[in-house]
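The chain that follows stands alone, in the form predicted on its own, written as structure tokens.
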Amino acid sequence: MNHFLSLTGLLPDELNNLLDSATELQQSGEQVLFNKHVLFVFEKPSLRTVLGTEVAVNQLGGHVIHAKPEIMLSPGKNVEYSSRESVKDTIRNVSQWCDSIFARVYSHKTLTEMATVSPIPVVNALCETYHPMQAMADLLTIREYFGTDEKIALTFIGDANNVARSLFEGLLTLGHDVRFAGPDSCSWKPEEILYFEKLALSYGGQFTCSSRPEEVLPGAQVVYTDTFVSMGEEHLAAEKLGFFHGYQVDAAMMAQAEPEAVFMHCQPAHRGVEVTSEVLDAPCSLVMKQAFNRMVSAKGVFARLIADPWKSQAENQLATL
């Protein structure tokens, strides 16, 4: 694993290795990133991803450098001439000083272009298609709450977005039961459903897609939702919100799941829109644990990618599989 752009293609043992490393590093406090430098480049705003990951790098002994996206990334407009250098030259220069690039971008294509030419690891801090760092925090939260051996049923209510896609990839790879309920206009494409079904078949899980929450809530141990309007879709807010009447997670919806079901949300949460304050602040809500684990799970990812002793150990373990 040279870069971390998504969870696509990762094996169960690779995911578990990342989660194990995160937990071990959180407990040991070992500074495996001593004298390592991570460059943060963010085209979109962030609270948890920036602060949680920066604390993770700092606690591991590393250093974070912030760069404005306009000095790192191509202008995003069709112009015949730009004063900015090529992505290849930019990344080659950055690699002279930094050990990794952590980028939040509008287009996944930007990340793939960076990774293609980058001699240092590129990590996806969110794009329009994936949010793998959030998924790692969620997988860690679920593991800590339910244990490492239990297979759980999670129901996601809402939009077929980047958070859901990465979460589903991780859960299905680890053999869990994933259910989705969202309006047809904001649901998965047939090829995406087929992909999730193939993941489930490969690893012993199950995937169900519906437009009716009541069909996928019974038996759910986790109920998860996210904003109905993702970053970059603000101009579509009125239209999209009109599709989601009846999809708000409230006490009545939680009551359709297992009696001891927990609630999860990646945040930022819009109280009174996709979730009520009653559910968000309830004892069954794991949202603050998810937020904390944004920091913990980041330790596993960056240690695996750029910390020599940990990277060598992980590669040796994977080589024996």
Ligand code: NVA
Second form
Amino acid sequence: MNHFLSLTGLLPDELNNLLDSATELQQSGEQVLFNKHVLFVFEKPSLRTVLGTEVAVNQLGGHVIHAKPEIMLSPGKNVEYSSRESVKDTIRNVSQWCDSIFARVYSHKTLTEMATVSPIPVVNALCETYHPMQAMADLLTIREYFGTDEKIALTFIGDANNVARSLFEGLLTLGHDVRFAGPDSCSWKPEEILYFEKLALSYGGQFTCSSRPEEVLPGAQVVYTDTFVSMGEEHLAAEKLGFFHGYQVDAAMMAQAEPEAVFMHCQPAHRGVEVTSEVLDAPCSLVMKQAFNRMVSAKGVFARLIADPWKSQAENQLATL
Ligand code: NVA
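Write the structure block of the form predicted in complex with this ligand for the protein whose form predicted on its own appears above.
To see the whole picture, the full complex is given below, headed by that same chain.
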């Protein structure tokens, strides 16, 4: 059984095939999900992930059903399953009617528990550790902007979190040069740095981790940031905003990158916090292209999982838990 919980373990060809397939489906309009149903379960708010993916499924001829999280998961954060019925029974029932589950959860463990017992593909719509569907849109945006074969240098300024983790896995698998700058208290653990370095070594890219933006900005063709306070961390807001003093992406920071550098952000963006309006609204900002590509890239993932189950030698790579 194939799931899409993270980009961990995907091979470059597999990643490129998903992106190729997304572009092809966008161009062809082929309705490969005719009469298929995707169940959306969201514990956290969403604009782009819900709407972009729902339009993607609709355009592929499929249908989306929204389940209240309390039907499948217990209410509240740091999920434990409801005592109403076991997760296995819930999912086995869902699989009688639906062809995939698209879930945004507080804890990655929730996804792995679902995937372990699910006969239908479970797709991660964001958890505290990964945001693979955002990464797919970002990889597609980078590929469209720079060309399929171009290896680029991307500098991420901000939090070592879900968006950055999935983006780095994807970029390093495709052989790009990834740089990160964030305060020590919100940076990568040593084992995560080793993991990124190993990916870089395997696929011909580079990984650099610093606490000083000025060390990793020169040569950057893309400057990327995410919110400093993620969903579920609101109680840490004051402390985290303190850590990130000096890490706002502004015109002066962009000026340290390549003259033609572009700006990217997964959104929601907090104007005047992690990025200035001047940068967010600048001609070099790709944020709306990223948002559009949330829809395009989702087509590749759902089509592959539902309509064309993975048949490569590395069949289990998609089932990374
Ligand atoms: N890191 C952010 C991403 C939002 C799309 C969060 O988890 O809230």
